[in-house]
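Below sits a lone chain in structure tokens, taken as the form predicted on its own.
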Amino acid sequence: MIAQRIEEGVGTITLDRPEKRNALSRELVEAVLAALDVFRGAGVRAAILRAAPGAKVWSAGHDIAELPQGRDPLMYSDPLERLLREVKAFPAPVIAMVHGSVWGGATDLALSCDLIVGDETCSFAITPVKLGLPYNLVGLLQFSRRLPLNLVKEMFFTASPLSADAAARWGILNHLVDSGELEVFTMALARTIAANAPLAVAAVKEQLRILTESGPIAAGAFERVQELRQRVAESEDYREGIRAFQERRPPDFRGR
């Protein structure tokens, strides 16, 4: 399901669930969280999150079979939400090394990493509207703080993949490199980080996290958002989106 190793102060986590296209199931997420905990205890100075070599899909995102129906599917306690928070709070920089397509919540995971290095095969799509799923406020804030608002709207409204070139142009990627150089380049970047003062790097990362997450939200606005999301979570469209995915057919959304 995953593989992990530590080499020269750099920890690497490899997603290896090809039969499910590295879908972020509870079991896989718990394995990644456990690996990060090992890395933390070992004093790892940089971490890399990648898919197995040759994978066409970096991750298909949230495991659809595990999404609850009839209630908010992306609550604070959701395993993927816990993973996003842990990646952001991990004391060493986390680099997403992306070969292949990235879908749904996995795009949120990649953006939660501190740096992203991708090759020409990578693409990024955020797909909740394909399932009739109400995306959460934390995720929307993450996208809107990282990317121009018009791009965020297009990605969420269309659910269309953003190509490697577009991802580089819009600043999703720190580096776009040839697939034959991806692993060597990413490891060299991680080693460069690992050679620097770890306490200083950790302090900068945590300060930046606090600064980017410090914007207040009025109580009324928060309650309005919660009402909107609950309405969608309880809708027939959301149930239809899940059924259609499971039955491998286009969904028939009715707006109710």
Ligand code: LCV
The other form holds:
Amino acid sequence: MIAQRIEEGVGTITLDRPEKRNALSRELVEAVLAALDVFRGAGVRAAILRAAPGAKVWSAGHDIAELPQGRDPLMYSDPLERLLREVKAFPAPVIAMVHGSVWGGATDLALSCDLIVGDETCSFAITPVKLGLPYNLVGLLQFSRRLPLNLVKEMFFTASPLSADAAARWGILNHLVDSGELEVFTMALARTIAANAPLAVAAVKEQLRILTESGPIAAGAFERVQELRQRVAESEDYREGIRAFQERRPPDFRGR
Ligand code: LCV
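Take the protein just shown as the form predicted on its own and give its structure as the form predicted in complex with the ligand.
Next comes the full complex, this chain leading.
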């Protein structure tokens, strides 16, 4: 499911569920969370999250087979949402090392990492509308704080992958490097971070998390956002989106 190792103060987690394109099932998420716990106990000073060498898909996102039907699936307690929060709260920088395509909640996971290093094969798609779903508040805020609104809208409305060049141009990637250099480059970046004062680095990470995540939202606005989510999650279109994926056919959305 995953491989993990610690060397020279850098912890590496390798997603390894190729048969399901590293879809983030509860089991896979729990394994990553357990590895982060081990890293926290070992006092690692930087972490790398990657897929197995040569994987064409970094991660296919939330495990669709585990999406609750008929209600909003991306609730606070959802395993993937827990992982996003743990990555953001982890007391050392987490670097997403991306070779291959990234889909749906996995794009949110990559954006939740502190840095992203990708190669020419990487791409990023956010795909709820392909399943008949909207997105959750935390995720929408994350995208809208990171990227120009017109790009966020194009990514969500089209559900099309953003290419490596576009990801570099729009700042999703900290670095776009050749696939042959990706591992060496990312490890060197992690070691540079690991050589600095860990308490200071951890404090800056948490300070920035608190500052960027705080932002007032009127209660009424919050209620409206939640109602929009709930109404769509209860739609027939959401059920059709899941069925279409399972039956390997294009969905036939009827707007109800
Ligand atoms: C379970 C999978 C998955 C998968 N879950 O291989 O962001 S949100 O809001 O949308 C959130 C709810 C979310 O993250 O939803 C998931 C969004 N992800 C996607 O829409 C990507 C769905 N997957 C694909 O489009 C393709 O599988 C990709 C392009 C990733 C890879 O295509 P490829 O031709 O290489 P297959 O499609 O043949 O899939 C190989 C196996 O992985 C399973 C898929 O069902 C198949 O399993 P079986 O061989 O048992 O049939 N699989 C792929 N993605 N997200 N299972």
